[in-house]
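Just one chain is shown here, as structure tokens, and it is the form predicted alone.
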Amino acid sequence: HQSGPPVPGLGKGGGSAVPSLRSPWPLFPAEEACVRTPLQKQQSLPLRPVIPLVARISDQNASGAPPMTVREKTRLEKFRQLLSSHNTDLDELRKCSWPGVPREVRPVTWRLLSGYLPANMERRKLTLQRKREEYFGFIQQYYDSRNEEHHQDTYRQIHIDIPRTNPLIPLFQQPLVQEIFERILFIWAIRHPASGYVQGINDLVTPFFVVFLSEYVEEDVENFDVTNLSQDVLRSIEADSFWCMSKLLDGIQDNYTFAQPGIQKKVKALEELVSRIDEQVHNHFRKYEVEYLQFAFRWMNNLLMRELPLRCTIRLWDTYQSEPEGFSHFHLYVCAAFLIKWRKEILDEEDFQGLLMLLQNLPTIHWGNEEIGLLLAEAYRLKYMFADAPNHYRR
């Protein structure tokens, strides 16, 4: 197992030597290697932009924002050098992409990082149009069938979950893109019977869906009507969210498997991380009788999507295609992280009751960029510290 590079300033030995969390600039690995001009110690923290109460999907650094800083533009630049080269580094792209991607070139990095696109350049045309046909060629085999008896109980449970998928934000309530996701996870079912299609896995496409979509789409994305856009531009964006899902899927396939013995060892684990870093909120739960599976079983079958705005997924995604074995081992540091963020909380309540609600209507939906860095900062920290520990915790 890798554990990822070291975050600088902070030896092998424990984690004195970690600054603070509340310093604006958390550390994150290699963000040097992204941008090596010396960092302007801030005069004063800039006045942060109001987020609207139905979590908007852009980027806070996207429309309506202030303009980027020199620090921005130089990230920005950074990544349009790797992606232009004739064979992108995907090792330097990960370190780059760790602190999150910028939003232009969100989508041609996903496509990196998810294994979809090659990183030589000259492949990459050819690539897109022989997946994209692929798929659609997956269509016209398989997706007629989602009539006949042995498959109708998939179709119809895949039916029924896709209008509950984001149901605060309207582009998902638009016929046409509840069409698209059926038709994704219909097919994604049919070759998959392993696992077939689970609750939870409707959630993943959402994420891809966005950021594909916003390649097309200057403003913010989650009111526009995709009836404007042409008939080719969907089906690439269709196409494109198949295979990057399917490829984040794989790496996960244990968690929708029969009786889900992913998520049920990744529950267990993160009971077994949380009582070695925080005792008492350990003990506070077992004090009340809450068992982690009532709460973090959702964490782990909808990757947090369920606990946060889904601008804030995105951004944690950024970092996950980053990380090795991102979205499973990875993602556990972050949900650990995740639930200590919330101690002063937890410990506040002493009820049953009460600790279920919190737990389950965590208050993110004003959270952005800044809230995910310092989540990632601090599950970092705690990989670093525990991962390669057996005697902390065992894998």
The other form holds:
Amino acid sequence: HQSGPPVPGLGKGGGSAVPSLRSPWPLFPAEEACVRTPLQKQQSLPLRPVIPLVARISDQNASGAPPMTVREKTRLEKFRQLLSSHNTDLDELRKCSWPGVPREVRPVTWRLLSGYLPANMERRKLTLQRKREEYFGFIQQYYDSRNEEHHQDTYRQIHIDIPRTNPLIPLFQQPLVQEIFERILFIWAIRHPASGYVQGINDLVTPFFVVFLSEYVEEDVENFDVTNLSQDVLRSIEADSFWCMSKLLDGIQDNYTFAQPGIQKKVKALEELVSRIDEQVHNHFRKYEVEYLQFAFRWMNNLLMRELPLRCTIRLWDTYQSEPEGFSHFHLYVCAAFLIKWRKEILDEEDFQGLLMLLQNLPTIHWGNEEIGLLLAEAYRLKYMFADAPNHYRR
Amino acid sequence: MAGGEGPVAECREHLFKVLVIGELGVGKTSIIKRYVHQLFSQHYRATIGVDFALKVINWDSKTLVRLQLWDIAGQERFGNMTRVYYKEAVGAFVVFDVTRGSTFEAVSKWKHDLDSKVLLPNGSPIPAVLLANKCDQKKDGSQNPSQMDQFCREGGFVGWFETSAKDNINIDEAARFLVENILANYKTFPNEENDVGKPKLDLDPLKAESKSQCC
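Next up, the form predicted together with its partner chain. The previous block was the form predicted alone.
After this comes the whole thing, all chains and molecules, with the earlier chain placed first.
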């Protein structure tokens, strides 16, 4: 029942840094992309970007992005084939996406993987149109109620959190973008009263927003001025982000309902798993009275988004959307692999403060697809060893 | 200092766990960053769960105080979780935002949560200082100082300060005041239970080779 096996080093999903010349408004980039000549990819520009201190969104490997390899070109072709077929084979698409989706086809692939866009080509256009209208219907119907007494608290919390969502990336400081986020989160919150707005959900909109925006932006999404886009385009990005985020949250709802039982359960499961796979680290935590909840609550609540640069989260979500129960279950193994990745640093710390300071500021700023590829391969191995063997994993 | 040589008797080191609680967006993280790193930024992300910081204070010639600051998320909805976070705390700041009256109304709720979940070894509440933050901005509400004094007496706060993390107003003073109160409790109950976790703390006089900055 597993999707494709992970191949370390193959995680370079959309690793090309060569600027692509794409037409401005492709609804289905896969089809558009076929028209493009592969010639552009041949110019190997002397492009070895220096990784800036503030984590960039665009795909980069830690060593700088090399020109597209033959292997990557073949993969992209495979995606284009799948995406442009009359009925996209979703199993096959998941298999191809597990080791990373090429940037060029990521928006349409994500819409399909999340279950938002139908596999059947003929139904896509109409579905998108209908869903976008439905979303703006909600806005019309409910958004004015944000200042009414029973929704005031919800709106206020969202309003406080939006300016501090990715505060260092200029894209998210633009008023238009902040308004989009406020609408998405407010509508989601009042349509899900069992949880309402929970801090951290604001982060979960970002990957979708950035990926759907990237369909219209050639380079440097983080500094892009969205007033350059037409209102129609912005509305499509907003509605698609809303629906894909809703699909994601449907799968992890108990993370955000009262007392956050999903998170409590997963933090416990992480503790058990680590005690099995790395007793030394586990005992080290016990010795210094570090509790998993103290650092892993955030890992679960924000799906590691606070621990990784945004570009890495995007790559991670390629896999989460390809893996059965990626966000709700596989994430646990990714967290375990992530923790063990720092075992040496952890074992070097000899007191509670030092450990917590380390665990809350893990140095991933330079991480790219390579590191995520390795992390996922390790997570897959752990899952394979422990998921279907409950006795093995219980103490 | 004498080059740090020779046994230094009577030098004590304390490790105190201090909570920082209050509604979302009142400036808890900003206060801590100002206090610990002398920095202010408009750009802190919302705290999820809990964040940690450590402030080392050379209290006097004989005393080194390490404050372990627990910055607790303002939207605390994890019923039992505050209980886990509050465990073994010996002091607290309860913060509200003077520009938003609703955050002051929530102060009592936070104080009550605190007192119901953590107590000193003698059963009394841990010392809590009320911080009226963002005092560089226009106030919403009209508590005057004598009303605040009364509010603190009735609510069991040991004191209150108007603070601004942005303009660095009264933060060191408030921390100093809280530590004084913690130390006063410590003198009443001079055993390790006033300090966080035994293995981390050496209550014996520091050995010659340890850091000598406090002596």
